[in-house]
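The chain below stands alone, shown as structure tokens; this is the form predicted on its own.
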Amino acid sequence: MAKSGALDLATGVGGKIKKEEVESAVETYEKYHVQFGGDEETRKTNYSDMVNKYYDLATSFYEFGWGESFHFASRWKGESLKESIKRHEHFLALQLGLKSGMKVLDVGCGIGGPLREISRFSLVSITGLNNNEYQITRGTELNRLAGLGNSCNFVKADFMKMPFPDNTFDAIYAIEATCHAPDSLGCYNEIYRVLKPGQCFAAYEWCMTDHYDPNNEIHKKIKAEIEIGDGLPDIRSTYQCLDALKQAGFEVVWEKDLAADSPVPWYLPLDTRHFSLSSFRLTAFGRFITRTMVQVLEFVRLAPAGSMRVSSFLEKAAEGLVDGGRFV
């Protein structure tokens, strides 16, 4: 079960920082991105220091709103955010042809939601590679209350260099987390050195699609916001994503834009203007709600000076991330 209180909310953020440095944080945070003057080279250079930061800080909100699997789905009308994370989960768990008795690596695996329904389903031990000793710590636990503290293990080690021996793994997944890597060939050729030979790589990436217009000032403003709000060094273009898997070794067998032809908008529970009970805390008014009560609880220190700055860019992505997805 996720974290869902005010106060498992308000102790969370800041993760593995000191509660009286997460203001600090939060400002070499947003000093990396171009609203604050930041650059991408820069974001790159720093990408473990940025993304740990961003995770520090933005971990409990996710789980507070979203729950353990921080990633979006394609949705079939009719069916809730959770139903289609989790059967996005199973599509993937299926692709790779999980089986138990397979060694199988997440990388970039947050917290270890998408890791727990992939083992259950699959019925396989699964490792999760993550970067960020606070996500780490919240996922052993998670994995203890439900019961694969045995079967699933996590690993403490950056992407870009992984700690495991060449021809380790029998499959290897990401969810929406090489995003975060500074160079998409490097992160990709470390995931092909650690596969068996003739196995197979899934993964679900976010990309810019052809629409993007480099040259546009909105859609520039759109991509600020999602990368500040969504600690990325940069979003790289589709074709650049599918070049790089290539140059790292692999053969692309399958490929889709899943956000194309998706019956629901995969930005749907962002969107202020749609109200849903089952995702309320997305709502606007579930988001008032939040940043009233984050406001309330830095006020009286429960939540630590700096809070409603990660409330506010984590809400700035949710609006860029929709602008995106309905205008670009």
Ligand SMILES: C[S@@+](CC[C@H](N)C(=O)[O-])C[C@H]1O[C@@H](n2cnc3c(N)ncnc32)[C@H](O)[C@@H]1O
Contents of the next structure:
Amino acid sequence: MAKSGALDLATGVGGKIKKEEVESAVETYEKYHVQFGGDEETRKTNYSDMVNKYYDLATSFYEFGWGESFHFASRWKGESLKESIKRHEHFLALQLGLKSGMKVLDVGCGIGGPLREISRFSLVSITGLNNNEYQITRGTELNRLAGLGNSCNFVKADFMKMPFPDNTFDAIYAIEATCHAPDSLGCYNEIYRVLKPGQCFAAYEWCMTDHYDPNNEIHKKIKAEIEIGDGLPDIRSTYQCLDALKQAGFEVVWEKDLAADSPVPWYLPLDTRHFSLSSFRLTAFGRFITRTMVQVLEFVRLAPAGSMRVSSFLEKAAEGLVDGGRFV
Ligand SMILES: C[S@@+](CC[C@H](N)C(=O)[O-])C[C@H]1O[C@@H](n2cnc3c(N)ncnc32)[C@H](O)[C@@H]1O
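Got the form predicted on its own; any chance of the form predicted in complex with this ligand too?
Everything in the complex follows now, all chains and molecules, and the chain you saw is the first one.
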């Protein structure tokens, strides 16, 4: 069902960007980041362009290597990556107390992997909000194939300015998406506005822990690798996110660092020292094969020029995430 063949990966690079413009889009994207002379302010001012270019360039790699849900998960021993991802989604649905008939919003929904899983798990209709047109096209097709074409829908819009009236939704969730916001308060304000009073918002948020030292050059390098490799303007601390939630009007009823006591580290699938047959494409050898394949496909022009550069910054992201995850 998912597009997971080598050719799908190659032809998908660039998303809605014209194939002949992919290389210049990679260049523009890279220039937003520290390694290429970019700075945080420019990334924040141009977040929409930066994040959209990132997902146009990276989505087919995500789908090829990771699947339809674009997020990490805390993981139990003996669980496969896929199982842990589903459980992580079910857990969030249960925390929200989703029930049939509720009007639910998925903020920054990717190609809808979590949306489909949660919709089937809780028997709810979900609206997926996403600012990336390519992902919405993919998600719409995958919803149709899953038989959810009539019960779930997508809206193309920016989560900093949502096109919904106040008090629209009975429940809202966001999975590893609001980290792309130029400021978390602006984004949480919007979520609070469109949520009905007294109802709940649940999120898996990417945060820097207290171990991060902004004066440590190694820490700064790792943070910059994650930002370029994941399309982020700036990674905020747990404290900043919690504070922004409260400022937006939320009462924080439960929060936890899920990475802290995950029996299997969340970053393990990306760690090249780890081998897994079930997530072979993420292993060192799997990644070597993907890299070589992309190189060949770009050479014979089945993949657009610039594809290898996308593969490279995604590899950097993987290294940064593993290094960051191990720094505890
Ligand atoms: C890491 S992906 C997670 C996708 C999805 N939640 C999942 O777990 O599969 C982040 C998503 O946030 C979306 N996004 C980023 N910035 C956005 C914005 N300003 N407005 C709406 N969506 C945004 C991206 O297009 C992408 O789909």
